[in-house]
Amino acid sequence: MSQPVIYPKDKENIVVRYSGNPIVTKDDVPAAAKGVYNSGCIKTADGKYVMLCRVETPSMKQLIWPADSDNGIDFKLRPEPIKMPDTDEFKEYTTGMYYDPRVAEIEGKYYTVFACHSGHSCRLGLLESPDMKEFKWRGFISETDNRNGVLFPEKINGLYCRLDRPNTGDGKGYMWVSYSPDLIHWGQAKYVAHAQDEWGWKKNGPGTVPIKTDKGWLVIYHAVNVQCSAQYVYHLGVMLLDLEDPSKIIARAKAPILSPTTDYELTGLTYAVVFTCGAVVEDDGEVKIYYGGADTVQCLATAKLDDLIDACFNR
């Protein structure tokens, strides 16, 4: 199979892969697993890192499994995954498949948005936690065919704010923003971002929790180009959104900041994938970007926050 085309080759290397990648694999799971990938991550108020891992079992069941770390690199999975509601409604709309968690801290509480897959397609679900140890089910927060939701880390104009990527009939998957007074009922939806030519002309969707900067909301997102008429290749891009109106793009990098090139990004359960659900900004401006490789392993890359901002204007 031909190697993925990079548009253009990464000359600046603003995103650097951790030399010890992958940082979490199926062998780290305290149960049988096929892969660990597309995991959300947050640094809590006490300086600890908590990763919510997407774990895939041999029977194709998807679980969200917490893991802990003191340094953001070495993670240990807890004895058990997050326990989900044992209700008929939850079972009907998940069928044992929930995945791709993104976790944001808002006003001292932690909220996780994740995909809930079933025969009714896919919806977004919401968990709430005071400490990233106990998790409370808040409910479904979208209708059908939407699997990429992420909350902003603060209210905007008095309302909770969310980016998501409803699946569209043309396959392009445009990014949208919507608002809520209570995290359950959502509306005032506005279109944000469309597909780009060449490297990202399908499935433009939010990745990490938006990062607030003095230049705007920094959004690390995923997008896809297609090779040989059928082969999807997932890349990461970066853009800046207006602080007061996130439907407005201030600047957007024309080239990806990370593309699949290593063995662990090219070979696995899915070919040629880098896909992020979490990032942590350190006090020194380093951004830890947590991403899945080939839908199989969990990886880490780092970048400087200023470089990511500059890339929106100059890359």
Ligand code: BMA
Contents of the next structure:
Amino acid sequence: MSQPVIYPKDKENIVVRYSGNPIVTKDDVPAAAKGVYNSGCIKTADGKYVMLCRVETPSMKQLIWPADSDNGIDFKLRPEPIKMPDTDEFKEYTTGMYYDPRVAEIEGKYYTVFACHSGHSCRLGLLESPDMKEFKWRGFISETDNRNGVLFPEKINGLYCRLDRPNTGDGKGYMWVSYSPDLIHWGQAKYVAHAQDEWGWKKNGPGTVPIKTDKGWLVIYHAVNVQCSAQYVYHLGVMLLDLEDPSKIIARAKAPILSPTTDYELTGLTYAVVFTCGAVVEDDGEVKIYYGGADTVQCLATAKLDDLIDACFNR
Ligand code: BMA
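One more: the block was the form predicted alone; return the form predicted together with this ligand.
Then the entire complex follows, led off by the chain already shown.
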């Protein structure tokens, strides 16, 4: 495998891996598991962190399993995963495959969007929680074939807003934005970002909940290239979207901010993947980026918010 591009050459450490990576593994799950990765995470009003772990079971089913932390680094999984509806409809459209949860706080409530996979392809599902303790299933919120849904943390022009990645049918997929009056019915879809560059030409999709800055919505996203004709390589990139019209890209880093280079990112249940579903911005401007390594382990990296913004302008 050729060496991935590292950004930026003169500031190689804008994203720093936590030295104790991985921070959550299958051994932390109070049940048999094959992996924990691509977990969402949020800091709640009381200053505690709640991670929604994507847990893969030995039979390849996926679970969403909450974990708690006081410091955003050491997480303890709760005794049980989130209970999903025991309905024919839920089973028909998930077949035990629901994953990549991304949680946003909007007007004091917590909303988690996740991918629901079945023989009918992939759609987005929504959970609502008042406190990240009780979770209520709200329903499917997309048609097929869509994934990587992530809600903005506030309404834009009076409507809920989300980024997602519909597939284009040719094995590719790019980031879109759409709007909703009620979080269930979505429309006014607009295209945001095409894949670009040698490290992300195959597809891209939203990663973390957009972070509001005075320069625009900062979005950490994933982008994929293919090496040796078949090996997908997942990188993280960063871009800024217009605050009022997030279909407009204000600035975008030319090179990835994180590429798979460590053992735990290169080898696992899959290969060469860094994939994020959550970030927490601390009061001092540190951004904790939670990401999955090789679809197997949950990792953490940190960056300064200002450096991520600068990276978008390729400074
Ligand atoms: C994507 C999603 C992610 C996964 C990635 C790499 O399509 O399914 O959950 O991490 O592929 O395998």
